[in-house]
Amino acid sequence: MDFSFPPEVEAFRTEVREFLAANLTDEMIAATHDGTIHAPELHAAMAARGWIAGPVPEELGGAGRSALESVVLNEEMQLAAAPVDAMAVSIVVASILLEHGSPHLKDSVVPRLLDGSALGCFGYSEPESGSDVAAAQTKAVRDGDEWVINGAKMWTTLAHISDYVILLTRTDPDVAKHKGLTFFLVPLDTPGIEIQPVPTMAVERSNATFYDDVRLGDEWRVGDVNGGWAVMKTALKYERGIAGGQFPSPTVIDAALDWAQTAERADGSRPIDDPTVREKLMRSLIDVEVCRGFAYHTASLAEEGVMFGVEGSMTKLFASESYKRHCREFQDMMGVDGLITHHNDDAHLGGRIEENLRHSPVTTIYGGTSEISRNLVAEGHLGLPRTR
């Protein structure tokens, strides 16, 4: 079997590597320690090359790059530890608007998201509903030609640097929870919005956002009134598709391998001489290859015009759970060395393993928890009955 990519895709991989060598700096990576996984200069440079617009079809105003090129871009960015969270979110928000947005949104907002001059964020989860986004209680009430929004959202990551939030609201409280939802794209400089930081044990800064009599024209509505669940499924499709381009901790594996090869034990041996250490490292490398196979398969389906469904969830589930497991095993393997944070000069490779260990649990939550992903795989791939 031939697993190689077409020459033009491998040429694009080379282009991405050269771009990162020229544009990604250690200072950009280090700046993420403040919790904001975004580098404005890098984002602007990627946008100038058309990479944010890349996955969007040309007929919709995008660059029309192939799905294989998109997954290669994601892979190389992750291998380089580039702070590109805002790029992924911009692609998802622009894609949602192109499928469901009004002419106003397609004409005035999408071009700004794709050229890098504006950023977006997600406003789904709420303090009282957790991962059950359909239980949203943020209200949007029609008032003449406007909508009045009141409520609160949690985990609005990137809101403090974003221009827009794609917001899930309840517009009919008297029907089944999935049927009374409506989406809006809300400019974050609209009066009545408050953004509060939410520090986490992970790398990111997240936010709580509050909406107090926020007024919007109907041109900011995304999709049909009470048709928000269809938009939500589109949003998750794109989010899981992009998450499906993730790989389980390649830079963390590099850090663990470096430690195993260079650390010296009291008896003069190196950790790499221990068969248990070698087994953990090899299992992690095998998982990367398995996940790469999942991601490439999903991309190849999209390349053939097949709208993937559960495949994105399978890849995201495997990647995030593998990442979390490897980080825990590596820290256990390193002992005290694995506990030293990047603030300490003695931290191995800047405390990369300790920092990733704190970050890894969140990857099993965003884009749908692992429990939700398992349900989707069980029902959509294995044909098992619904149990809820």
The other form holds:
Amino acid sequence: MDFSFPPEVEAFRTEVREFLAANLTDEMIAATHDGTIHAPELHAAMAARGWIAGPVPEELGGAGRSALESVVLNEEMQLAAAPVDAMAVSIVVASILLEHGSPHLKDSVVPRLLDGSALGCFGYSEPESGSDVAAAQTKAVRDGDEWVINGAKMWTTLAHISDYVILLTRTDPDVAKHKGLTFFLVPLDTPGIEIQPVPTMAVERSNATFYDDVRLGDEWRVGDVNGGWAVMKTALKYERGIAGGQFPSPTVIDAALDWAQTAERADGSRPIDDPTVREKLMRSLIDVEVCRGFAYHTASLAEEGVMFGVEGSMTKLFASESYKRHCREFQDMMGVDGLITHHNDDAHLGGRIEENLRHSPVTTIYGGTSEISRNLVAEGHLGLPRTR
Amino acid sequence: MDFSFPPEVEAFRTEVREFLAANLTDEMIAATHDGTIHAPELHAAMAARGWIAGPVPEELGGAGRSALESVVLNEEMQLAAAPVDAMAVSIVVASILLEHGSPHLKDSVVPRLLDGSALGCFGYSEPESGSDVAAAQTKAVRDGDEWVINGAKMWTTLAHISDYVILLTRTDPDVAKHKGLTFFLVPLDTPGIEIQPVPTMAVERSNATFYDDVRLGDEWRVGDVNGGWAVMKTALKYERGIAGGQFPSPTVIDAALDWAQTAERADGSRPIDDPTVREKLMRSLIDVEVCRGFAYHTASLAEEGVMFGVEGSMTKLFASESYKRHCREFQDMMGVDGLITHHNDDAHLGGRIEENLRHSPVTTIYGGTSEISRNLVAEGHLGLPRTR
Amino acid sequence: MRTRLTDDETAVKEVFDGFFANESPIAIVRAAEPQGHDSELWSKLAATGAPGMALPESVGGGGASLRDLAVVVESWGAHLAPVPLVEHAVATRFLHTCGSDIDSLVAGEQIATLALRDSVAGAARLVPAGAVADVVVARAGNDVVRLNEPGPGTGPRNTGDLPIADRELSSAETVGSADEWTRALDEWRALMSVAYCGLGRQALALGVDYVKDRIQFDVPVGTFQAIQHGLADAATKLEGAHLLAHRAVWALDTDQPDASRLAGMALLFGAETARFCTDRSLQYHGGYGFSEEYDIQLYHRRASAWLLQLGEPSLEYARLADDEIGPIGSSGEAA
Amino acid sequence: MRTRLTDDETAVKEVFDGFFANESPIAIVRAAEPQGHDSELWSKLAATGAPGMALPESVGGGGASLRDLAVVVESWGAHLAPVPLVEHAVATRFLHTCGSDIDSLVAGEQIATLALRDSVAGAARLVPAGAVADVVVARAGNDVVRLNEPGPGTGPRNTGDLPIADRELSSAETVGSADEWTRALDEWRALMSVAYCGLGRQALALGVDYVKDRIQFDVPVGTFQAIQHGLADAATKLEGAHLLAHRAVWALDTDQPDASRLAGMALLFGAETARFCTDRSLQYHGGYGFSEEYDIQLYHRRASAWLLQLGEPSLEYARLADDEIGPIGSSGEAA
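Switching forms now, from the form predicted on its own to the form predicted in complex with the partner chain, please provide the structure.
Zooming out: every chain and molecule, the one shown earlier first.
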């Protein structure tokens, strides 16, 4: 086994670090407090370097850069607390279109996603279907050469700044639920679409989107009619690829270390000299190294051309559950100061730990709940019988 | 609310403490290393004081002493590490016989159980039925005035020193499994019974018992023919009553405290001065107080005449899971010395923590696994739908 | 021994369950964010006599026991009512013990609170209810001082939308000694442990209701065993926390020798339990649990926040250890 | 980057999976209890060259990498083979580095081991494989000493049926300095973390097999979601532990700057993971898991024991913290 990166990937890591040092500003990070985890200038600068197109296979029109570079880019962005959501989603949407899209979509949309001039967002979940995504009820009905779409989607995060939504619809209600689904790419300026904000307990804003007699030509269809489940699998494949490297904890641990070294307790001691604090810090740093192992593993598999599945679920499960625990421990370590939000000028490091504490609960839910991940590991990895 | 004991129960507690100080010897505790958790002299002395008969209702021929006294007796015995299993089982068997037994059993067997001259044991589980106890396959078939029993039981702990086993049998294989069961009290010297030891990873010895054309008169039947499930419910009711107070952890915590105060680390410090050790000790002591709350609660309900059910499952779940955690933490606290067993003269406090570490895993299994307890709480307390 | 509410306590509970359900529905809780205080609700609560209920009748109080007050506090916690009931009651009881004037406090015309952490250099940082309290009691060295001064109205935004605020104590007067202070903090701990049980119970109920109704994969998600077991663990801890919390209150009420120990333990276990309940309940809500629209997030944030008003939980464990086994370096000689 | 075994490593794995399956079936493990050592098995293992495989060919070793050795160790761990492979390999590598004579050790004619905790007053307490080792290497103050003396054959009975024993070092000679010692301990940590992955994987497999076969309530118990989720958590941690353990070995093998850090982390996480796997697997066996007859208890006891040969785990966390953020009192200046 070999856990080293080739020199060119190490060089790329250096390039990314230098790029982030030069381009990622505190203002960009703080700007996400308005609820939108996106930094347009950063996105544009990255697109200009070909980094959005980077992980997309060359034969599909991307830059076909190494999967190891993808994980390095992802890792460095997360370590730097850079807003990464919009970039990640655009890469996945572009990849889906390249694998399943019509020539129209490949020619007119993909280049805009890859050059950073357009953004996409996901339209899978609905009010009545979350984990059970195949139960989608948003209807698409043929009307001559057109499709007419009616329904509602939940958790269309980024929709309010996006140009497109990739939409899971039901085109045949009379067959088994997985068999009657069809995907469309929908321009968000199409008449009949309404976007409503969904505020959350953290700074993130999500959206509910509503589709009222939205009319589209067939060139916006993605994949076969009633072939939506195959497209969904592709989507999850790329999402897990992007998700292969998950490092939500380091910025929290950095903040905790800073606090522990600088805060003074009532008795004059520093938290860093308390063995209970030290053990918690070391445990959390071990969890980060475990995440790194997962990240390198999925990258290595991708580099070998081995498509991974359950590894992505394991990474996501471990990273999000440990992150949630770290946030709790380190908010507690700060005592009452841990409660102070970013709204206050004197919040420690801009209220970073507090903000993560409120953000962390969603990470064990979105992109596949921990329960769904465990189901997938039990069935896909251990070969246990389906519960139902 | 009022968590005080009446003066007469406090007086009883004092009496029990004095009794144990005078009668419970280190030899009795150490003697359980042969695998049998029983001290005959102690049992006899307790029976002589009427303590075995104590919790049995007066109208059923017992001493009808307060449920609060039962919990106090149970608590004090566990705090003193006294062997309690045989006593507990005898009380439950006697209670079952008094509620469901024939006049023959009430007259000839119960007095012997209550005066300590005979012991009983449980014969519920089988090789193929553990948690699913109602799936028992041991057959009892009528033959004239007699019953003929064939089958095998697992986990008939104490059978090798017992006089009776209370046996769950199948008398009708053609109906729903709960409806074809019948209980018998079987004298263990009846021809056709074989007892084989089942050694375990801890010091405990259990037994498998085999029944080959064992013939019994109908006077040994307990409850109605095919009415075994009602008897089983009674059995669980009394078992949970006995189990209401669960204090497996205190002796382990005492040993941990002793170690922490006396051991010297390589750097000359004592474990007790390490904040990580102190926090673990306090967390475990809190768990013990939670167990005490449960114990007093179930006793109080019993005293009010409110039969409890799910509270017993909660107590058992919480006490056994926390006990297992405590054993792990405190063996770890001892480092390499935590590994040394009671076989070695210089083992700390007779290897108490090590012995408990090996014993602890079974406590989340026997008497209802943690999984079964959680099912019961989910259905019985939270009103969630049955999973299957 | 009576581990369930007495008939009298049940009567108190019914009154205040009704009061908070009517006067502090979740819309009131939301409307009070981020300030965390509703002065109209305080007036209504004062009219019930709750703020002074655990003061002697001789001073105009309700003459009720700490146990009765705890019953009200559990309901207060379950409803997240944005009024500083616990701080006021504890601070006022302390002031009464010291012989300090409580005329304006008994009936809740003014609001009192206590600084949970010792003041430093004449100021108390992030005092619970400090934003809205007219009277602040705080330990300063070996003294306990009283400040009479209206609160600033608002304080820093925080996880739990609590009215915490820094308070300057330079004009405060000495009213008591540090020796008596321990009792006040223990009352706060014990009552907040009960409040946490109320919070946890309601959070769990929200989760249970949700999973009974929410259909995924053609069945209520509450039929999935993994979800059932997570909720069952929560319910089990909650029952244990409830029994410990009320035992701690009883112990303080009846001056049991282990009252202080139980109060500290009950708060730590109650907070941990409530946090577990809110975590499980939010998780089983799926994405909706994270949305502002659903109520579980209100519980989740307060479960995180309440305890931290006291400081680092690990220092609470350390304090309990000091009492139980002697301070570090004493090699347990105090045990 | 190659996070799966190379073809060469796979070849090594297949050989030794076969060796341990044939020569160290569970009956051999049981027969070696409580002494924890099978000298016949050691001879057979020596014949394969494994004890000296990670020594240079110039001294008669196999010239293999630490990574190759780790592949053997993972299989050794999975089979709980009662021979001191890791201790012998690490001690011998250390002695070779020091220029100490290893002629009798390369081919395993004699057994070497290392005391994991510093000797005190000329004796090393409870040395792993101390009961059976002919050569003991131990740190004594600033020196590392070597004792040549047959082991006592047996030592104190212990949780893991391990051949630990006290060893008197008065006749030992100095062979190296404490500076070089760190590397040996880290090799032990990294290799044992891999061994723990083997143990955990096999323990998990026993559980998975059991729940697929065991019928209760008319279905395999493995269909119950709560059981599936417990096993899924175990499998997830195990995958993470495996990747971390082998990364630590790789880091030592290639002299990465974070090698020591990773070795310490891998051992703690590997041990915790293996314990979690044995706990879940034993639990889901029901009562049978507790019986001597079933194999899971053998895994459970060794999962508890292996790590403790090194001492208190909390001191391992403390040691890592000292390296990472500076010792207590330095206020993190070393960070």
